[in-house]
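We begin with a single chain expressed as structure tokens, specifically the form predicted on its own.
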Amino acid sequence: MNEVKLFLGPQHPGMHGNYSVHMYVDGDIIKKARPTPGFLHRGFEKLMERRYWMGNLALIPRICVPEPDTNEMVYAMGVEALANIEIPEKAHWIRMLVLEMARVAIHLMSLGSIGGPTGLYTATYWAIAQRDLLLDLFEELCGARIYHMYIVPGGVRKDLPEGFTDKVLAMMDELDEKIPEYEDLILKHPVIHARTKDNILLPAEVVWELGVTGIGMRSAVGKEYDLRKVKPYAYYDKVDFEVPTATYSDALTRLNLKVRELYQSMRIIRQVIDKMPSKGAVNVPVSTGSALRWTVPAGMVYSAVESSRGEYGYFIVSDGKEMPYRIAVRGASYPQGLLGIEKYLKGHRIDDASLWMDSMGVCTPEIDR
């Protein structure tokens, strides 16, 4: 056997983010894989302990760039629990709208990204272009396309722009027409089937060993475990939706579940817009003085939301001062993006490494936090 060491990333078109996997290969078969994080490391957790409570709002969205709103939500929920803040009814509905729009956006990105390692670039162009139109709506909402800083402790920054919900509904109607085309192009394509069917398997025992949640878990064990259902936050208990599951977790099955989740997110968005009150406050004051000098009562809390990749949590400790004493992030893609690569990429082909990153939903900053 003649092993050769290859480097996938950090500057490789098949790598998701600034990350690297060192692969020892024999021919095109991976014999050993060693994930090498650190290329993106910004010390997010320690930085949050050196910034004022409100000052962290500009930092936390960067812990997962494609889905920044989950960070905003989980941070706001934790701070509100510590400070005993009750946010207005309309703020709950707006938060749900933003979170589901973000879920649609990242699933479109993930479905399109499968075109890179498989050579089906039409999928990339279609899905990313559609996602870009959704980012236009975020820009109208808050002035930013990527880092929104819109969900804040106490509610949301401001009310929805006039006519915004009509534009969101129009986008959902457009997606109703587009998603079947994505299904035909991606899920029924012979190349995609050849590369993803019975490949990148995630058996049930591996799910429990690594602590994988989200689509990775639901596709392997058939369990409808979704924090929006089992531990509802915002007003998720006031809307109807299903949690898609399967019992055979190959890459193709996970792609199928992402499409099915798209439909459920669109279903939630329509209900949110229908049930959201037209008037009412969208935030409450959290400080009687300077927001930057705001102090949060001493205590500790673990808050969690259901991101597109699974359970996303913050453990926050306050000592009653102007800055957090400790913050630890439970990145949803950490198990499959770090431990999973090292233990289970062995035996796959070189070109499957990029498929692992995409179909497992690995978001690099969650590891380099």
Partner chain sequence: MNSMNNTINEIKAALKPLKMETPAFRQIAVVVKPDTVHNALSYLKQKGFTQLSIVTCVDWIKESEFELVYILFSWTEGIHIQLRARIDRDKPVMVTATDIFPGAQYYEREVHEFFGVEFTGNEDAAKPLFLEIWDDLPPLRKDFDPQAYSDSKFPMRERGNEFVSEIGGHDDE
Contents of the next structure:
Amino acid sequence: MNEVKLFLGPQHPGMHGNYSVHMYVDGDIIKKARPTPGFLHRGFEKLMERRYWMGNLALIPRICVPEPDTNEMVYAMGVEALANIEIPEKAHWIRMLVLEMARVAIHLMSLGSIGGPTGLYTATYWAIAQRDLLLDLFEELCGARIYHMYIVPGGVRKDLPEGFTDKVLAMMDELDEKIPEYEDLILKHPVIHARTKDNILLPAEVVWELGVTGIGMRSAVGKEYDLRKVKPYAYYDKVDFEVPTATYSDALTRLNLKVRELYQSMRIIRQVIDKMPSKGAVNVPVSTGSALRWTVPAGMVYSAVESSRGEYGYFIVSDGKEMPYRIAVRGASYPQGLLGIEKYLKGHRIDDASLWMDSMGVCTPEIDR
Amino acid sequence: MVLDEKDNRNVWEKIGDYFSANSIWMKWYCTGCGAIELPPTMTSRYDMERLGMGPMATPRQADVLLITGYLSTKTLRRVIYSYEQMNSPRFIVAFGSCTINGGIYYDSYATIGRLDKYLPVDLYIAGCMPRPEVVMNGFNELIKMIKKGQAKGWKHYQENYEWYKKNQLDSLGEVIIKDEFHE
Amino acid sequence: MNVMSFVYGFLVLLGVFVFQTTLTGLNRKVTARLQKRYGARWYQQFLDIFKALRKDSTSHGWVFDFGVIMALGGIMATVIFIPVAGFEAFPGLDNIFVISYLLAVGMLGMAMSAAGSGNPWASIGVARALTNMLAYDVPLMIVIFTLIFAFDSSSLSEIAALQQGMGILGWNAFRMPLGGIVAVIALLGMLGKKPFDSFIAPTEIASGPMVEYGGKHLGFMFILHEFMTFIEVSIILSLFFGGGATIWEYMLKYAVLYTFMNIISGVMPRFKIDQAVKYFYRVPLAMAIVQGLVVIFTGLGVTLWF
Amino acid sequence: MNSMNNTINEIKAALKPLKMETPAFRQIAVVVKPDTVHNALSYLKQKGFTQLSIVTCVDWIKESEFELVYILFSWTEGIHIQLRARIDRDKPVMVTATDIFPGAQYYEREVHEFFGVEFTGNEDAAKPLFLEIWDDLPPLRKDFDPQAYSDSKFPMRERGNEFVSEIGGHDDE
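Could you present the same protein in the form predicted together with its partner chain, rather than the form predicted on its own shown above?
Complete assembly follows, chain above in first position.
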């Protein structure tokens, strides 16, 4: 057999982020694939042991670059569980608002990024520009476009600015107009159908074998396996939303679910704004003294939230000192990004390698950490 | 700008620099988290193509290597590889505080501190991470530098090749990329 | 054939280069507007080409270098044979067969050079490019043979001239609508526009044959690409859209056709290479055969049928 | 919460853990002996904890022990379980979990790389994953000092003789 060794990445334009897949190909078919992570490895877990509990707030959003708010939420939830902090009601609502806005932003981005592997660049240009307008809202909220550092242990950093909710609602109305446009361009496109339909399958037994969560799992299993439903955090049990599911998971199904989740997120945002109390504290002080010298009681806790790609978790260990003893990060795309590539990328064509990564939602910084 | 006062280019080099300045193809290599601000810079909101910049698929075709953020040692090996594949005149633009002094990862065992010890950086764009406006401004600055013939990092690299190589080997052990199938 | 032919040929080359490069630049703006942005300056394509020519470049052996020169030579020779609005450098030699054989020299040079770079992505790209060629050539050739049968001529300028003077409905694209559709789809494939651009897909095979080109080599490839585009669009324009009676008419039609191709390409993702082949062998091939049978057995299309 | 109590009681009866607690909402921590981890994992998988969220390790350097942590999740009940076991720090060996949870393969490889824990039965675990040409202690052990490593390996360049000089963001011609 004439097998050629090829390097897909780390500086291949089809690669999502700084990641590499080394593969043997025969003709156009991938015979063997090995993921090569570590290009983005910064040693976060070690660095977090060397920072104060509050100082870590600057580090954690950088673990998953496209979706920083999830990290903040997981960290805050874990620390609150360890230190037994009850946060005020309004903080919960604001957190949900921020998380769902972040979900809309990342879904828009990943909807647009289908243009990379398939060549539909117009979709990329449209969707990412739309996401940018959403980032403007974040900027108004906390001063930063990407790394917000807004959700902190004890609540959120500060109250919503004046008139913020109106702007969010206006943005939701705009998205209501725009997303059907993207659907027309992407989801109804015959060539996209040709590329994605019955391609890149993810059967239910593979889901259980790898431990894939998120859209990948729900599109294969057909049950509402979403942490927001199964193990509600914040006030997700007080809002009304559906978790879109399917029982046949190909790339097109997952793309469809992404858009349907987008609508559900917008529905949650509207409800949150409706139900949020207008007055009230948004955070509780976590310590009486200096925030830097703040100590968290000893204990071990695992906290998890539903990110756009699945279960995102931190395992936090405290020994009662002013720095964490150990924090382990479970990146949501860890299973499909490593074992999934090794076992299930083979048999696909080279053309689909990049689409595989995109469709499975592999986010490289959270794998490397 | 006080880099180099005397301008000893001949007229052909000046014309060449004019073309180089107005058509900059960048290497699409997302080395770090700064890469998240590149799509907005490229797409409809900020539209980098106005400046004549665009992404290119391989280092051979590219003029500018964007180092978008921190570099782990593993990445630096590939970056050096990519840089040496590029054709001169070639430029390096480094993003974010991490490339200047290690930034927030100053004490990490995996990321390098200062990039211009290993590769000649023509322009740093500070910030963590730089906003698209800053990135655009940085590119404008790069265009000005090329027009004036001040972006001479590639010449510096040729002249001080031993010095750069020694630094690279000191920190990385070896620059050669090995088989990664581990079998 | 005299000295004037060569002077004329040189002028054609220069004119074609300036015209096509400007048009490419303008089309980048059109695509940009489609994507809701401003886009590059109209002369950006010139800047890109001259910048690339200015740079140093890396050679990968003499096959790599020679292939580029051979390709450029072959393509430039072909351009001179293309009739533009009745003007020809070498009258009587604008035969479709002459052009396709000359074009093959250029194609071969490109394939040779790319394979000579030794990069596996380039080899995959070349293999895909040849597969793609095989895919669009079969239906297109059937339609072109139908045309030759219908008009009893294989000269581009003659076929173009025969379509003129009857208004827009005299064009072969309207006389033989199925054949016209096939030609437009095949033109997308010839130009390497989406959805048939899998041989240069950057996200799949890192721009395929172009992967090892840089600097001057890449500059030559860009110039070559401009000439190639001109040849391909011109062939379809002359055969199916009546060429042009005057040079202005020709340029206008050319610009409209080329921009139309770009707009289609702007909203298309790309097929995988096997899907592209399957597509060409399904829809356009069937249409081409039906068109051929209609022309041969009924004569509709040779005579005006409306 | 009733099902939560049931689960706790059942696990207590079946695994006979050294310690059990509920550190957070719908979360159970189970501490077992290292040689029973394999059995415990297969028991929990049967109980519906079908998802292995993460395998990780904590370095208790004062006690000279590594604590391996397996976090499982049951999608039907919505309960997280931390299964913890302490092993000797000087000879860290553990039986692999890949035959129960195939997804554990890369987590174990990671734990091996960062802590030096060996997993018998997982052939790939010893291969390098994130780090390349690593020449020091496994980096996430507590006795490894990243600052010192970084200082010795990536020294700041001495100032002066610089190629890059500072220019303003504005036009200063």
